[in-house]
Amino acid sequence: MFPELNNLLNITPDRAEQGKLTLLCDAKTDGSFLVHHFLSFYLKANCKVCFVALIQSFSHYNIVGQKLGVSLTAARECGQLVFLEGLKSSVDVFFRAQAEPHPLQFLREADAGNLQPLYEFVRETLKPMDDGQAAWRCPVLLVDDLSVLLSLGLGAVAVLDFIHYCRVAVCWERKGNIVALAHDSGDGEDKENDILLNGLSHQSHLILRAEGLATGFCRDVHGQLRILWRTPSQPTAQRDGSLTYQYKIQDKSVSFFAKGMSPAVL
């Protein structure tokens, strides 16, 4: 994780919040390194964490887990972290027979309509335990990224019946966390994307916002973060603050710095 992030957003692994949802998104740039940020950051918080993975490798997120100093591979392994690894689950989902469930489910049917096998498998997964197991702070449901499923055929509007049951069994049953990364491309032509990030951000208690720079690329600073908190009970007067830094991304930090205060323009 990052501690210059956590001061912004002013948490620790040790009071981490409970029951919201926190949006990734990024637009020209790419936001992957908040991801790796939360995943590293509830682990560390000693949380139960269900990753469902449709960018990268298992291998990859351990690689940059471990240079966070966090090991998914020993997490896996204590039952911490529940792997699903998109690249390779939807290889077996062909492979599978046709009764076996899978939560990839919908990449073999003809009209991809809804995501229920996926949500069962993160309900199963983050589900309370009590024959003696370890005890997990709270659970944790980590999506990297939506988007994704918008191009393998589903509408906007079935990924976001999956995230709002998820909330209600991951949020509100049990206390939990969501984090999920969607693209921004920017351009206005994808509707259905643009009908994600809005229901997404409507339904979301923090929104952090990876940009690329206006003037382009720059050795210097990568791009800059807009964070917004909100409340989305209350109306829009009051719910809502907002902060914007400009960041560069180092091999095992980044740094966070007002615009136009980067030391190298300093």
The other form holds:
Amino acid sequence: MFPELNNLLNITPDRAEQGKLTLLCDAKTDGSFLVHHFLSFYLKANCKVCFVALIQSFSHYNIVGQKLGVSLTAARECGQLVFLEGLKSSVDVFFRAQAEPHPLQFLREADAGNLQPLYEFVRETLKPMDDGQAAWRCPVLLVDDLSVLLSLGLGAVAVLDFIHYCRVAVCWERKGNIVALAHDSGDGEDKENDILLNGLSHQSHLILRAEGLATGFCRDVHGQLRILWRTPSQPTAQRDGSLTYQYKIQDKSVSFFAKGMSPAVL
Amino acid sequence: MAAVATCGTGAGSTGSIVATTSKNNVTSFQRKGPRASGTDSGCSRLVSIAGTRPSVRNGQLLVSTGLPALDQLLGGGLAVGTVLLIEEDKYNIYSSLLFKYFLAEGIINGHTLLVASAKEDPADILQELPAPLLDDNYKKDLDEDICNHQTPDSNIKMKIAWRYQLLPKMESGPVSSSRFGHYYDASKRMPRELIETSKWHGFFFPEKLSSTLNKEPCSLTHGYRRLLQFIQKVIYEEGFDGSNPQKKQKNILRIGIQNLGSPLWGDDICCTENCDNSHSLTKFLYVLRGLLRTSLSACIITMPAHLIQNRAIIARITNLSDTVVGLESFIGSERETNPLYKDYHGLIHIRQIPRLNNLIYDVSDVKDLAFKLKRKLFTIEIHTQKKFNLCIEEKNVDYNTS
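Please give the corresponding structure for the form predicted in complex with its partner chain, as opposed to the form predicted alone shown earlier.
After this comes the whole thing, all chains and molecules, with the earlier chain placed first.
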């Protein structure tokens, strides 16, 4: 986790909020550093994490996690982390017919399926332990990322349904959190993605949006992060707070600074 | 990443570096190798595969793309287990050249090749590969032009080693070399002996059309499905994913897929904007990447991106690939007569470089890159410097006339 980002968001691993949906979105840049941040944050906060990783392999997250101070292999062994590796499972699902329904069953289907098997998998892994084992603080679902589900043949409505069901099961019933990453194509070309992103934005409590700089590539400033706090249940009750920072990604951390205040410029 | 995964090799499969599905028991003994490799199969085993080297940034296993200039731009080479997507130039001249460089590099290094095409027979593609430049004197000149870090002393040592290795070449095996990245002469063909002694698998789609269709309906088009099954069969049977107990493979599989997405593969994304199976290609890329991540292979795909009408699909394809390079040739465009570009054949755009096992990646500051193809060399250079010189010349002319 990045301490500077924790300060900006005003959260610490001891005081993690509950029942929130956080949307991570990136436009014209790579927002995966946010996923690494939240993964290490919730593991350090002693929460049970179900990570649906559809884009990269386990070793990628593990190696980056080690730089941020968490060991995913250790977390997986003691049961704190349940890791669904999309790339590896897709090969199994696609080439061999499975006996029982696999969470990524939709890969075998000819027409647009739904994500019910995936939802069942999430609910199963995050259900409270009855046998008195080490109780984790709160369950967390982390999805990286949702836009790839659109590329795999699902409709935006199916993905929104999945998130809705997960919100009921995780956020409302178990008082857990959901963090999901979605890409923003920016120019309105991908209509399905826009539907997905708009639908998620209206449901989320916190939106972190990583954007590339409008002026183009810069070596010292990698992008701009917009933080937006929302209260979905009362849409017009109070004004939503929003902050904008620019950031530079380094080897083991990310430094944030106000716009135009990059250390390289000052 | 396949090669650098935290592989619990406690069960003694020392030959296989890939993390297999069953071997997840991490032993407490962790070899204190370079910081980021983190596996207890030593780093020495990683470099023992011919034609690969670990990345200086994160210990990732890299292979050469066949073009040392492109290797430098991509941060040292192409990572094993990833996809290099080339967006074709308009007449598919330079992208097919890059494709051939990739395959030729595989033959020189002794890697296994898998060539898939719907347009040309893979055997014909292999006959047209460029010949490698093994003349050490010429290489020395080239090394001075393109900033190469080799010292003159090691060059001389190479020369001796080259002479030595040239002797048994006629008897057996391909030219084995310890260099990473070779130069090729585009005007000559690769010697037949080298091609015949290399191991390759070809997938020519028109030949596979007549075979029986599979039972289950699937949203992938027929061509993509057959290709995926073929690739998976080769990976499994040759042991590149470490799951075959008989075969312990310590070689790289280089996969080359030509013109993916073109109508010859049975896909219609290049024909119309609202296509029926718009998810076919993206699903193919996803499952292909899954296959690559779990095996010792690297893949190059050339795609006629300029023909794809639906821009949303291009964005999705970019997100689903690891490294994306776009080529734009000047042939037939108004830039051909532009004095700015008179020395070059086209522009090269590095659209995406993956951040693997890392938060950051090696990115060069230069974004304006142009390429030119001379007989023996495909160079990539910055073209804005020339623009600056041209402006100064014009100013001088103005002062003289006043």
